[in-house]
Each structure stands twice: as structure tokens, then as C-alpha cells.
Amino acid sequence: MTDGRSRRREDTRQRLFEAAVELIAEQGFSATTVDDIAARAGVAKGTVYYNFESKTVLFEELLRHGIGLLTAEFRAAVAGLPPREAVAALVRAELEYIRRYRAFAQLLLSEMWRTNREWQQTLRLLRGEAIEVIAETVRAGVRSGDLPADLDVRTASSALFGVGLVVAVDWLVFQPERPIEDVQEALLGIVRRVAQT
């Protein structure tokens, strides 16, 4: 019985996350109310507060959940691959993630610019975790000679993360008919040219 109740609670939290992401991406955090989130998720307002202490806590947990999924996908994508292939796998994983969680990607992109939010420290830490997976791959590329020895690993890793995020959002908003393989190859082409300089 507890297992079934636990599963139902997780399902409810997932619906709340999805509703909150969609609404906040559509109308912003300030304009999104708990009533809106409950209605979109198909639950009572009390259910939101039962699962999350406040809208701010819900949003912070939403960031943890979304970036946690991305970080896990990065780790799975690079597992056991040599650096050159791992970079390509990271690019593909980011594009696929953003295609699957488009509203979250738009939300993440906009929130990274807002430095006055209560959850900015959480966002910074979570972003750092995702970028560290990229940095591990870049460091391995530098050690193997696939990437230049003088490459600034931190900046290169942040650039790869940020470029992937912006390119993916641009692709999905302005060129959604373009195949993911084309977008991946174009992005990898940029990465390769930078690595050769």
C-alpha cells in the first residue's frame, strides 16, 4: 500500500512540475499562481501545498528536477566513450533533452539571466553540476590530445553548455522542421573549428 501511495505522490509531483514549467514558460513566474498550477495539473490547490510548501519551493524543486535529469542524461551519454565521441554524445544528449523538455529549456534560459531571484544560488549550483560533466569530458580531451593543451576547460565547458542551450531553443522556435542530426552536425562543426584554433 505504501508503495502505491508513494508512486501516486510521485506521479502527482510530476504533473505539478509539468504544469508549473508550462505556465511559467508561458507567462513568467510572477504571473503564475498556485491556482493556475493546480488547475493545469488537474488537482486541488491544497494538493500543491501538500507537496510543496510554497510556489517558490515548487520552483526550486522544479529546477533541481529538471537540471538533475539533464545531468543524468549527460552522464549516461558519455559513459565509456573516448573524448571526441563523448563531446558529440553530449551535444546530442542536450539537443534531445531540450526537444523533449522544451518549456523547461526556455524557462532555464530565461532564469539564468535573472540574478535577483531567491533560487539563484540553487540554479548556480545545479548548472555547475551539469557543466562539470562537460568539463570532465573536455579535460579528458585535453589529456588525450584531442583538444588543445591550453584550452580553458571551465570556459569551454560553459560555452558548450550555453551554445547548446541557445542553439536548441533557436532550432525549436525558428526551424522546428530541421532534423536534429543537421543541428547536431552544425553545432559539432562549430566545436571542431574552435578546437582547431
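Definition used throughout: the rigid core is the maximal C-alpha set that superposes within 1.5 Å between two forms. Positions refer to the first chain, counted from 1. None of these values were measured; they are calculated from a predicted model. Compared with the form predicted together with the DNA:
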The other form holds:
Protein chains: 2
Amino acid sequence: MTDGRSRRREDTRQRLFEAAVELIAEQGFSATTVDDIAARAGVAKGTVYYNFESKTVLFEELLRHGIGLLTAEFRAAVAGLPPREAVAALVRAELEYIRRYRAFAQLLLSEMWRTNREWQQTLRLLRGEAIEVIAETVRAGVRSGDLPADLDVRTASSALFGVGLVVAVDWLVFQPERPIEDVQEALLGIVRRVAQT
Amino acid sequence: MTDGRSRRREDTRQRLFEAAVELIAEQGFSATTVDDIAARAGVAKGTVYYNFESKTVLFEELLRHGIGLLTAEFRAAVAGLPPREAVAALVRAELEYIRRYRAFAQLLLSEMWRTNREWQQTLRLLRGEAIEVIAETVRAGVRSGDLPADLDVRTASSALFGVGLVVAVDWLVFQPERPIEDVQEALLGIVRRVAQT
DNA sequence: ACCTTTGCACTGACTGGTCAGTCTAAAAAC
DNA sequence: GTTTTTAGACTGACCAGTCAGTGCAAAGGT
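And the form predicted together with the DNA, for comparison with the form predicted on its own?
Next comes the full complex, and the chain you just saw is listed first.
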């Protein structure tokens, strides 16, 4: 392969990510053991350490992977859209993403506002990247006059991001029987002031 | 009554609560050791076990204590207010509470949506109590016609609760320099559809 | 006044278990 | 023949929970 990694190895890494994300979402990083992750992924413990330097590095790469996907979907969602629709599209993209990667979203919600953890710096950085995509859109909306000029872009963007997370995860955890359309509806209602839909 | 002994013991329990809430907010329940809690509270490890059955029970009593306070403030905030103003008052009370007990709010945000933890059932119950206060208010608003009749009370109430948490904690963690008035403003803007302020 | 007892609150060394990370030799996959 | 994975024993650190013992203040006895 061009990057020197075989497909097989990539598969193993993927399975480890999936096992880790589920367990960490349920129990948290500290309560999840490497033996658990290996067992759920169906590989030997040594394989975890063949593929990742440490438990912490595995988690950091997992964060990078997951937020990278989210950021990419944000970018795709707003491409070429006028500001009004772009904000609504961001909300939809976030919900769609959370529905697909529910465990990752849950994990993110739980670990996002921690302080004093080794990987905290990494997470802070990645969060900044995702929010920057939102901020670009909001900024464009303010510039074009579609959004109120007095809107604080930084606060609005991070609030938008956080609100989507919390409402969607709350839905997945506490009211999974509700159809996603209702949640989308509720969320768009909540952010109407920014979205102006 | 308030004999010297039990007052002393109550002080110790209070100090343990304060130490535990800070450490767990920063690091999470599993990553926080009983030795850490004892050290920060300035007592010996044995004292923790003299006052609480186990680490888990300490945490559960902490949750009960913290959410009990929040629920009480919610009730006090809406007492005698008409529905329109009551919802806004709830948001203000939540923000005020989070500002005062920032560590507890952070802890709540991080542990609220976990599954598969021993104390999960306790937390779910307590969350229900706090949200019920909000739901009563929203329900009254729907009944009186001040809030839209098609509003889903359960979803709206838990969304209201979660949104306040996430926006306020995000503010405390990532933009502590911003004045609280801005955050209150932003939050009221976000929930305007429900609050109708 | 002066011991003596009682029991509460607390102490900190200790125990038994758990877990991240290591290592090896051999097999499987490519 | 090189890379990747296996199985699992092992180590050392760490940690929840225990327990015999200390200090002390109030009660009771003399």
C-alpha cells in the first residue's frame, strides 16, 4: 500500500476502534480495560499493543478519527449553501452523524468537558477544528446580513455544537423510541434564532 | 441536637463531598481514587470509610445532595410565576446554580448519559426528579395556552435541562472570561421558542 | 476535685485484587 | 521471507476496602 500499511492491519485497527468506542461510551476511559477492548474486538491483547503504543494513544487516535469524520461531514453539508440554509444543514449533518456513530457521540459528550486528563489537549484541539467549520458558516451569515450582526460567533458556534450533542444523545439514551424526525424538528426549533429557517 | 460530635462529623462529610466533587468533575469517577479524595479533604483514608460505606455510595450521596439542591432552587424559582416568566426563571435558576456549583455541573454533564455503571440507576432517578419540576411548569404553560399545544412536554423539558447544562459548562470550561450576562442572554435566545419571553 | 470508663471520630499501615504494559515462541497471512 | 497476529504468563504499580489502634471529650463514679 502507498502508506505501507496492509489492509488486514487496517481492519484490525478498525475493529479495535469499534470495540473501544462502545466500551468507553458505556463506562468511560478509565473504567475500560485493555483486556476488555481486546476481547470485544476478538483479538489477542498483544495485538492491541502491536497496533497502538498505549491505551491513551489508542484513545487519542480514536478521537482524531471520529472528529475527523464529523468535520468532513460538516464541510460536505455546507458546501455551496447560502448561510440561512447552511446552519440548518449543519444541524442535520450533526444529527445524522450522531445517529450513525451513537457511541462516539456519547463518548464525546462525556469526555468533552473534562480537565486534567492526558488526552485533554488533543480533544480540545479537535473540538476547535469541528467548531471552526461551524464558525466559518456563522461568520459568513453575519457578514452577509442573514444573521444578526451582534451575534457572538464563537459562543454561538460552540453552543450550536454542544446543543446538538446533548439533545441528540439525550434522545438516544433516554427516548430511543422517538423517531429522529421529531428530534430534528425539536433541535431546529431550538436553534431557530440562529438558523432563521 | 447539634451536639459537637455530629457537627464535626457533618463538617467532615461536607469536606469529603467538596473534595470528591472537584476531583470527579476533573477526572471522572473511575479515575478518582479514594486516597485522592481523602488527601484533598485533609483526612485519613479510613475517615472516608467511616463516613461512607464505599466509594460508590459516597458518589451516590453526592449526587442526591447536589441534585436535591438544584431541584429545590427550581421549585423556588417558579413559585407563583405565570408560565411565560416561569420558563425564563428556570433557565436563570439553572445558570445561577451552575455558576455556584460549577464542579457539580461539570460532573453531571460528564456522567449523565453513561450506561452500565453501578450508580446509573440512582442518577437516572434524580435526573427524572429535576426534569419533573421543569415538566410541571411547561405542562402548565401548555394548558394555559401560553405555550404551543403541540409541544412535546417530555422532550422539551429534558432538552431545556440539557441545553442549560451544556451551554453553561461549555462557558465555564472554554470561555470563563465571558460575563455571565452574555451566557444568560445567549441561552434565553436559544430557548426563546419555549420561553416566549 | 480526681480518676476511670465509654464510645465517637479518626488514623494509616496493610491486604488482596486488578490492570497496563511486556515478552516469547510459534502460527497464520500475505 | 516479512508482516501481523496469537495465547497467555508475568511484572510492578496502583487502588478499594479493612482493621487494630489512637486521641479526646463527656459521663460517672469516688
